[in-house]
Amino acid sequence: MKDGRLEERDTTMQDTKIKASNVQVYYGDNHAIKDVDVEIKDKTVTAFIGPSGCGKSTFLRCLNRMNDTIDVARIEGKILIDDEDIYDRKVDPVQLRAKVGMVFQKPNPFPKSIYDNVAYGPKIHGLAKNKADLDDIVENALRRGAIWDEVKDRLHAPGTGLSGGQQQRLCIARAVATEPEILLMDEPCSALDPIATDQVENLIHELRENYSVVIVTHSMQQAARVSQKTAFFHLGNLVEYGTTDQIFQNPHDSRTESYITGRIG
């Protein structure tokens, strides 16, 4: 970040990409997610915040089915992704979440070369007709995950050997191989050391140029820094969203002036 914070653009007249309404989760009998109503713009970084266990990770993981894998979680209510009903039975969550990319809280590169990290995705949805087709888009989204530079001469070492940031870089470039309209991070500098932070938290910003993006993070400086829309959850609730200005200069629930200003949490 040149200036330490990223300029703040009008998201008011942006198309919205993701549409929540009504959204309840379940864990078994616990009410984990009430009630959530939230719109979220296209080419924007959303940032998700609130106290550990206040449900914002639940959310994120609605946002691409990956409560779906969890035999006791229970999703009512409606997501839209361009007006599309994610949880209609006609959708395959496995085709949904090559549109919707997912970059955890640890870098979790899978125990193959840094290429076929990249590779593994395109290959499975069809995305390449032949190797050169593959190569293209292996490098393009290395560049993309800003790495492409300090592995373009190493490609077939292990993704493993990586630094962490890189790791975490790589992730980014595995999770934007398969050309997906929303990226979703939960906590992706958590893991990471401040220079490795700041060059994931700079290709945020890159990202937002062509995708949705939502972050959940427990750094309320971090979310000031990249986003330019905020959402803060409370117990389960979806307390107040808004312009991140407008969030953390003007609150208008107590309950979020009292988590920014370290009250709670």
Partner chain sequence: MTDITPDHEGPGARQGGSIMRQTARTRKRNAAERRFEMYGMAAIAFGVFALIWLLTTILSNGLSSFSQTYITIPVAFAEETLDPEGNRNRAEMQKVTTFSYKPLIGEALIEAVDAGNMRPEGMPDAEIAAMVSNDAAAQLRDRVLADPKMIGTEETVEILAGGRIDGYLKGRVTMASAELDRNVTPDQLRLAGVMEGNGLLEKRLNWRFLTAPDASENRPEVAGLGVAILGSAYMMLIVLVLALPIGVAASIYLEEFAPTNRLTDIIEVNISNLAAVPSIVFGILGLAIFINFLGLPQSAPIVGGLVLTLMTLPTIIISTRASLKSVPPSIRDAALGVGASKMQAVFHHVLPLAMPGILTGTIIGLAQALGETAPLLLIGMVAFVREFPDAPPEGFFDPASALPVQIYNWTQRADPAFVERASGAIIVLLGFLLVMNIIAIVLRRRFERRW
Contents of the next structure:
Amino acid sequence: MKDGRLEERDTTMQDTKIKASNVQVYYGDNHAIKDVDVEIKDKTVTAFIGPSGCGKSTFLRCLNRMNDTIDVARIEGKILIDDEDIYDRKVDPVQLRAKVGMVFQKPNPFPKSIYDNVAYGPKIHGLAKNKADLDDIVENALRRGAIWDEVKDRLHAPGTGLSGGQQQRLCIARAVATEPEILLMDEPCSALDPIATDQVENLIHELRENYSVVIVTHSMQQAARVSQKTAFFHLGNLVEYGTTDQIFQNPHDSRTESYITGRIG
Amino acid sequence: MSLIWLFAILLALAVAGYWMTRRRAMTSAGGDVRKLHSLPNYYGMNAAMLSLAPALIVLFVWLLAQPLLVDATVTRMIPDEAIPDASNRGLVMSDVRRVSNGLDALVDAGRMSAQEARDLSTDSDDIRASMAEVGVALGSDVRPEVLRAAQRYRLLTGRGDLARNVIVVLIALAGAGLAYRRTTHEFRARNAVERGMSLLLLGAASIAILTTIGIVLSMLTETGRFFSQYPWTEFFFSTNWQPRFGGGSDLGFLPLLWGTLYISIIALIVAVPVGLFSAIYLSEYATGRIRAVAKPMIEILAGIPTIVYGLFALITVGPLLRDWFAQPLGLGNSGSSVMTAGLVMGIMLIPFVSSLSDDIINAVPQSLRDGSFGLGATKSETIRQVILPAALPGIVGAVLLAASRAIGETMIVVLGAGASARMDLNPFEAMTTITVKIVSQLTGDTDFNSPETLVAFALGLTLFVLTLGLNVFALYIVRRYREQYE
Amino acid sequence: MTDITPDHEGPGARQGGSIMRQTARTRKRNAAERRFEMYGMAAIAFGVFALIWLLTTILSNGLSSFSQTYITIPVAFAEETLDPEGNRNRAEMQKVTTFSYKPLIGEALIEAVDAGNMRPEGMPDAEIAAMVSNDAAAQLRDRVLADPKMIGTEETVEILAGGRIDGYLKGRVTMASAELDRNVTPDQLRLAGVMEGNGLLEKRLNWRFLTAPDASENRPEVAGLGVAILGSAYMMLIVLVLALPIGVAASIYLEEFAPTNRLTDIIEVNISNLAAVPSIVFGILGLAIFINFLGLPQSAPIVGGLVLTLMTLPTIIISTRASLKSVPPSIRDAALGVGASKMQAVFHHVLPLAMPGILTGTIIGLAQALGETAPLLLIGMVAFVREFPDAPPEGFFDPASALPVQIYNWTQRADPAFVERASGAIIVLLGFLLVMNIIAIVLRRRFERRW
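Form predicted on its own done; form predicted in complex with the partner chain now:
Next comes the full complex, this chain leading.
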């Protein structure tokens, strides 16, 4: 936590996209996230790493209030996005989630056509004025999802018919289509083979230019490859947060070091 | 000797066989259980099984076959001339059986010796009167050939029963003896018993098939007889249903089909939206407390017998619709109507649709919901645009199952829909259904040789085929749907 | 076209604004959301309303059948009419028919009315005498025959009032309806009101409704459920004895032993389809096979029991298989591992663990069978039966009625008093179903194991 604060001095206020302070999450009686403070920058890839069950995914789901859909989850503390408290009573989670998109562990295309999958978000948020406009948005999103060339000839084939890697890129395109400012990715490559993983990682690199990307990963190598900043979670605590280089080469906390070197996890 | 005594003897033989064989097994092992291949009880069970099972099978077959054989023999004694004009062979034979039972009753009551019953003739005694005294009511005086046939019938049945009892007991003895003889300490009794057991289990499972065969056969033969007396084109394509006892009936199936479908459609119009929205609300919106109260209440609707819904239609919904809708709108004066039956049947189907939809909605994986919420969709958008389209095949299956229920429902339409067969669009008019007509043609005085009675079997078969087709199709759709998410 | 297209090249271009403020579109979407939720609530409300409406209808119509109106008056049991020989010989007394008892009651009633000065002006004797039930004389005769010492004395007895008088006390019959009714006069109702005020006439708990047999068209006040309850009990016994073992055996075979082959497939498909065959088809089966082919008697519980057994089997098999399936394979493996045969593993270990689930399913199947009406209509159980069937097993072959069929029977009668009886019978039926379901729920709660 100390390191997080150290890091803060190096950045200007405009660069901070998400600022969480004192976040506690309870699942019923289970205290899943303990006192987490973190600041996440814009146009940066931030990786959350840690052993399974450490709370990294739980924390990620707090950032777009996906935990609201779970009855027993209870959240305390403050999470600010663009200096606005997302747990404020006035905030509509629907609007928040349009701003903070999410990609899930398992590719989950809707049982609709590829086109309809991508068009779903723009349609519900009313982003397109007409059909031509919608076509534009879909094409753009698919291009940004680095999958346009593979599907442009079969936009009306079902999305579930694609391969795993294609499905996940479709889901990323789907998330991008609603024009979010932040993209949350919950272990987006864990269900993919190495080649598909490589494609998705390359995509994440490109996405960084426009979005603030937060990625949860169980693979340290992946965190090292794609992220600029890394946060290490352990048993619900944010143990250490810093530049990826620093975390992997010069961890300050002994627990981080143990995890990096493979002694825990 | 009655059947119950026969059963008792068989049971006693089985028990005796059990203990004797068990003892023999113990003796052959020198009293040391460890030397036996199987536990001692298995030797006993083997004997009980071998004595009971074949005997019971033979008994069962005998019970089915004997009446047929005796009938076939006796019926030859009645010449065609002896059958009165207004009657037929079947009716005469049932007279014969009744007289024969009457003779039995007379002998049992001590009014007559067995010899006298055999020699009784129509000249000397008032048979009808004496039989009435022992509780056997005859429709007319006994004619001589009927009496002779009855005496013959009684004789054959008596001999048959005696032979049956002797043979069955002998088989039981032989089975037990065989098991006893085979019993040594090396005999694999457990394996033998388990083989028998699995045959028994298979037999139990086959009863489902036997039931279906029974349903199909019983309706097919009678339907065949119906179509031999009444042209099938008239049945399937005539729009006129007017049974007349005494012949010359119009038995057109179309008005019944129309009533059935009309009522079912109204029921589905009520049940599908209400059931579907209840399921959606309960699984996606309701808080725990509301769910805990509302869900059981909806389920109670499913546990209420249909006769209760029928009475509800008859005394409450029917008059209500008549007084508040039909009469003010000038649409009719009948409490029984398509609307009454359809509405009440719709209420009955709500829990059916709702629980099926609930299963189907819950089968849609959570990841799809997450994906939709993650894009900023509201709950209703997620339900309408992701969950329902994904669940659509399953819901279509559920609706088809509900439709098959509605088509086969009887008591609500018997009490709520009325009995007049007509093809009309006015939903406040009384109409009738296939099931109502099955009930009305098969209750009361029935003559199984007239088309007016036999038509019920043709209706039943049509109903069976209709609902079975819907079910098979619906189950196929639902299964395909489930496989998609497994 | 392109110039009005929102800029979707850069991220955040669209949202831009604060998430604290709802956009107009979000408000619209939230309104649609609330509307959608309202539809759901309306659907639930409709279902709950229908249930409450149904139950209140039945209760308000039927609860009154558990009480009955009686007239309490002293009756003189004149020896010269009831026992002309004077020797209390029962055989001779039995020759005295109810016709001789009837005037006895009539005279006693008229005397009691006049003694209390209650007679409305101009009301003839015959109308007063007609206020008692047609069955009252028979009931009195039974009492006298059971206790001949009553003869020659005067005793205060309870006499069953007629159906219309009973209806008046229950609010079903009014002065206005009596004007139009040939079976009752306004004077009789007026007199009944006065007698009630004087304590001669009162409504009391009516156990006979549960124990007495059915009664004819014009005696709704004595009609009871005795034969129907007994008949239903016999049928449930038959269903239990046949369906439980056969269902369990079939399920064990399909779940544990069946090889995957054509026959097994056919059986499985068959069972799931049988579960959805309309119940009336089973009635046709019963009529054609059990009555016409096997020659079993009509209206007999044995036939009803067999038909209901075949109908209930699929339900029991489906629920039994589910509870066998829920016993984890590790239990079977453990038993096989210590050298038990497959049969032993199933019967000693799996079956006992699955038993609560099986019993729950069986009770629910029985409850279903208890309320089933349509197939019983076809096998002749609608017949009017006043005699109680004998004790089993012979009683299984005697004519009897069944609860749901009795309800149907009563709905087909003209006298509106039978609507009350039918509703009352439904209360009894629902009571039995409630008890059975509670037993099932308790079983499930107490013994259900989650693996």
